[in-house]
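A single chain comes next, written as structure tokens; it is the form predicted on its own.
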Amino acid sequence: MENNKLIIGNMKMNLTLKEVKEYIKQIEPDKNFYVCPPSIYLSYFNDSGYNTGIQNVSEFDMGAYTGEISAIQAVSMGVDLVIIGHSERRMYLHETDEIINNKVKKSLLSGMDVILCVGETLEEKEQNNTKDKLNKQLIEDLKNLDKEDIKYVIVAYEPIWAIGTGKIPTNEEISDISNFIKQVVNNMYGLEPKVLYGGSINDTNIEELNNIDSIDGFLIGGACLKPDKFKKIIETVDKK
């Protein structure tokens, strides 16, 4: 039976010009995975024939709004995805779930599938507020979107304690969130989107998180900055 699982590499903002062109050298596209680089070495890897997204996209179409790319402009360069409410820009760049909903409002409406991310701080998982904090988001970052629009949205689960730590949860844990993320969903809309994991995936660590049923795909951060490991990871998922 073949692979139905999306593998998603959000290279954030590293690699070089030099190291882009090293690294499309050494793996080569697949229908299984995107790339979501940089955005100013999108046309780098468009034009090798890879799948791509992008990490974040304005809320606003067009205008004065220097530094920003608008989902229009995005698709107009031929980027399939787009990574919104990642957990370094609601931390970091301060991104509200209102910002966030225009943002998923805008890409869809634009062509693009969303990458949802949803997550919890580990005082919060301490504080067994995990669902809490993830239905809230879930609630807020998708709504008054009509029901054809959850076909075209994926919910990327990534604790924000297990992001470059090392640290995950157990399959069972990752197992009973994804099905929680998918209920929420439902409930609001009659339609279950699939659901990523991401956070400390590995090339060691894969096999096992690979094994879990309810999971539709991977949301893989440093790992995928490494050919040879972002290869292996590919392959472990695909032979499933």
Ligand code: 13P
Contents of the next structure:
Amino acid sequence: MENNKLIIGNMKMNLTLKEVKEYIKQIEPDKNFYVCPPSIYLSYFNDSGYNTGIQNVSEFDMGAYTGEISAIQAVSMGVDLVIIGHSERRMYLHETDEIINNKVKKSLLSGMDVILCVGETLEEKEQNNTKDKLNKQLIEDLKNLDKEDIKYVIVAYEPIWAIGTGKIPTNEEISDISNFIKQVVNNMYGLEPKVLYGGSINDTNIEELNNIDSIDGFLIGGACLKPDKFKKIIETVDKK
Ligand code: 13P
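In place of the form predicted on its own, output the structure of the form predicted together with 1,3-dihydroxyacetonephosphate (13P).
Every component of the complex follows; first up is the chain already shown.
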């Protein structure tokens, strides 16, 4: 890798097969970035040489859980990492911290890196409760792990009010929160995790965001769906 920053594209529930085939023609796979497509398209991306992640896994191992995909199955498809605890799953699919903790454990056991998403609502931010919220999420979502496991956990700070809104925290705020997250996990396990920022990143604001030294990378939603924009983001991060 030219830079040490991780770049991960979360495609969420977007793209048809036709669009996936078009996408693959427009952006060359590169070791400097990962894509997390809807899981039905994973083999298209894997077979084309991309680093891939999955957007969710089951909290169960295997068996009679219709519609679910296990961590073991994801690994068997060549998937390197998993996004767990995204705010959209917490809000719309009612994932609790207990479920998220189970998913983290299953994923680590199966050998995937875990991207654990945490973040506060606008109301929590306005009431100065951001750190309390993040502290609670980190303690509950990462409880009962082995110290060694923390090497494979990456925390993505995604303020809910910044996702898909065009609003982003200042570099100082992101830096302060990143250091806070590292400190909380260090207090729990004696190791600091990598921390990513996610929320309304685009090909324009990435230059400024890339100046935050305490951030280890970026989790990108909408902008990763447009190959030209995503390429520009990757190039900007690589340049530094
Ligand atoms: P946007 O980049 O579209 O704001 O989404 C961020 C996100 O939720 C990535 O997981």
